[in-house]
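First, one chain by itself: the form predicted alone, in structure tokens.
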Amino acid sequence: MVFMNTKFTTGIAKGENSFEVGKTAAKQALSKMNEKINLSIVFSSSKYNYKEVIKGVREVTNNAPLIGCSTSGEFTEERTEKNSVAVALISSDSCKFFLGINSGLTEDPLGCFQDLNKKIIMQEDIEKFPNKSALIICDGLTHKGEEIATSANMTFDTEIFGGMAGDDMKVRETCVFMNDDSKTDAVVACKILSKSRIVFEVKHGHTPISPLLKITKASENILYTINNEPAWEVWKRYCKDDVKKTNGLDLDKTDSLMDVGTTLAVYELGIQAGNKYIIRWPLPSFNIFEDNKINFDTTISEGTRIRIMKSTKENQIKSAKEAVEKAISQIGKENVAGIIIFDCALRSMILKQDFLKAVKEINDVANVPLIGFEGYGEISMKIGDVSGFHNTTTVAILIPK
């Protein structure tokens, strides 16, 4: 196999004066980085003004194209950080990348990522760049994850991989990057041809804990029965002994909502899909101790076979770095460029601390440059996958040499 050049390159950098910080982490990843760049990353935390860290990456990379999104957590190959903005560079002659944007997700995903495909125009090259891929980075508070991630496989006909933006756990806005602007409510697309296939994987650290349920009233995003019964009722069920073993908390007791919303971050939905679980993030209604509802941060639909799932700490950390090595074992850590992480803020809520264990694995498994954060959601549907948003999992793109 021959592969054409490819660097990929990071840079982190934290302190309070935006423009500064943009450009601080984009200097470090140039430093490494003696040729024209094609494509900048750029993640950023939500303390920063979005447009002033844009302009600072911008000026060291002579306006170069950039994608990028508000971070919930921020990390590169060299160190994990919160308040920090991230920046990835890649200079290529074997991808070529073609960037849109577009707002107007939450009220018609599909007619959003229609009129975005019209947006981006391709000089397509079969011969020389026979594979195509889209990186799509989503606002992150839609509540249509699933929506999103199947109107993106539809009109581009292809294999997507990425997430959704993150606000520091604020859960207030979140926006996406595309050049110097930044837009809530919207999408930024980055179509992909190369010469090699961009392998990525998906990968969770869930296990069920309850048999086969069904879900059997739902609206949109609210969950109000399984099996015929309240939906909180039945969580408990087959959560409550399991939380009081580990950690003392007794649910028929508690009237805390965040006792409820610590529960549900670790002990979440999966969805069967043949032999595999496609992890959702449940979330306590404001009355959930009278309502019994349970809310989602995307569509669930009555009929779907479900099972309650539980994460650890040391299967969290263990499922990001089979991401790495499934995806490394398809092509070889010698050819890869660097690595590109989508990860769920709800594994560093799981892992806390251990956070920076994770990484740590990712970076003894591939040793590459990395960029990655923490959002609302990831995204990995290849062809023929019928369902492509997920929740606390950990996606790993591979970039080529």
Second form
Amino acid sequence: MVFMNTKFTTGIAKGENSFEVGKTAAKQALSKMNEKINLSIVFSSSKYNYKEVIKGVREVTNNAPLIGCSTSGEFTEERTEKNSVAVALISSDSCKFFLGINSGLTEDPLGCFQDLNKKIIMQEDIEKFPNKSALIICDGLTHKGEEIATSANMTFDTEIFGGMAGDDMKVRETCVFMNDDSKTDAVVACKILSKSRIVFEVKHGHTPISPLLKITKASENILYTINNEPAWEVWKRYCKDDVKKTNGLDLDKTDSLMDVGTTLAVYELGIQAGNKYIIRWPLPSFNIFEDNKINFDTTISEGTRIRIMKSTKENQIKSAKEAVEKAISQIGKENVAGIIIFDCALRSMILKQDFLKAVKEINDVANVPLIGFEGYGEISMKIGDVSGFHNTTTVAILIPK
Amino acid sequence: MEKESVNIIDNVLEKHLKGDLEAKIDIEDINEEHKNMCEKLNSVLEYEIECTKSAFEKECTFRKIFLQIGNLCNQILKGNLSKRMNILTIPFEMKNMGINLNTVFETLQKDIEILHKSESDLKIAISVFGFVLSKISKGDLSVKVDLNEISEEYETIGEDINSMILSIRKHIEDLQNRELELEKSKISTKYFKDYSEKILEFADDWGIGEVLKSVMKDWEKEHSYTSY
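Starting from the form predicted alone above, please write out the structure of the form predicted together with its partner chain.
Below is the whole assembly, all chains and molecules, this chain first.
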């Protein structure tokens, strides 16, 4: 039996006054519903004063529970923006939301989640709300993406989905929000008890361009050698011809860090994990032309079998659409109240102006209210999954009616 | 082998090497006599994919273990020794390591608890002994160490202090008694001296004073008696 008791509306605004922008976005969302709000989701550009933004939103929502984060681009079903605030309001009697926030994520991810779990008091009602899941949003600059996803999975013992905050590609500081609080090096979690299962799907649009390679030297999030050769040298070998053909750039001659960064955003690392690839976002070290090191936003392990991947604009657009299609096929469009999209900031770097097209394609498939943001990593971990952190990927979460 | 079959196999192997994880030989397209060989080839391809899956799963399992170890170390640094590895999340071949690690943490916790208790017992004992000794130094010998207040290992010292108090008290009492006796004896001696002088006066009156004095001197010499 499907319960049609959830309403999901969105709003998006931009301007100079943080409080007013938050208020305007929330007002837009509120104008589409009359019900009591059970949860508000706020994605705010790093341009704004976060405390003022959430204050503005909470004034409109009568202090309804709130979660959110800083972002690198925001979108709703209406439009895609930079330097804006996107707000989604959820009113539901078929979903219950329980929130918590905790800091200290970098030092001890597992301990951070365990403490957070103790903070979230959840009144379970298995008869009426048999489905459990958790939406988590984390600081985007911990360089411990996989550890965070694994810690969340180990602690919550449920399906988890979400992503990492962004900061408009400044890579300086990211924040997560809960109610009136905003914290860095922190995680905010929303445990959800629902009558229907929260369906989510993850998809990336990368294909391999190298043979199977082996990481031979790595430490924490820094990759030194592949097949006992300097990492960047190996990377160049497999992508330089394609880069030259695509945009005329000679990787052997360039000394621009920006050129390398842009290249690595397109030619990412794929960990071969059985019959799928898990994508990792490579970043050049500041001295890449001398030390050949490549950094990642999560730990990289020696011995891992990898391939260098490539993503075309077409594949990026297609993959996001496919993630939503696959999710919708499981419950039917008519049962979807709204969609939350966690998208990678790199996707918009790859897609540039076509990012609007990617969001439009999602919108065309779903044709329901949606909210999303571009961040520094995505999380999707279903029961039985051993890994949950992704890059340059779209995670689509369907909130059922 | 027919060229068509060779091409199919070559194409699939090429795709597989390039990372197409779905690449598989469609047995239906292969002629009968090579079907068996192609099934084996498919198994080899599947095996390689399984190997990468298994390796990745192992990596994820290790991550779980390292996360727990990291968490345990962090808690120890914060002074919390009550945490343990979740043995259920550790693969069979590493369970012993987890159990041993838990034993190490357990022993460490117990040792530190013992150290903390010893420290606390010592503090209490020093405080109790200090109070009693300070009273004694001020001349108050009515105090004693309450043995219920201190731990067993310091009871002997407590008992010794109590014995010492009793002993000092007894010595003082003895001294006081001797002093009293001496006072008494002083009084008796003075009375005896006064009385002797009276007897000598009477003896002089009777004309035997010199004789009596001589007898008394002899007696004094014999008994080393000091005259007053």
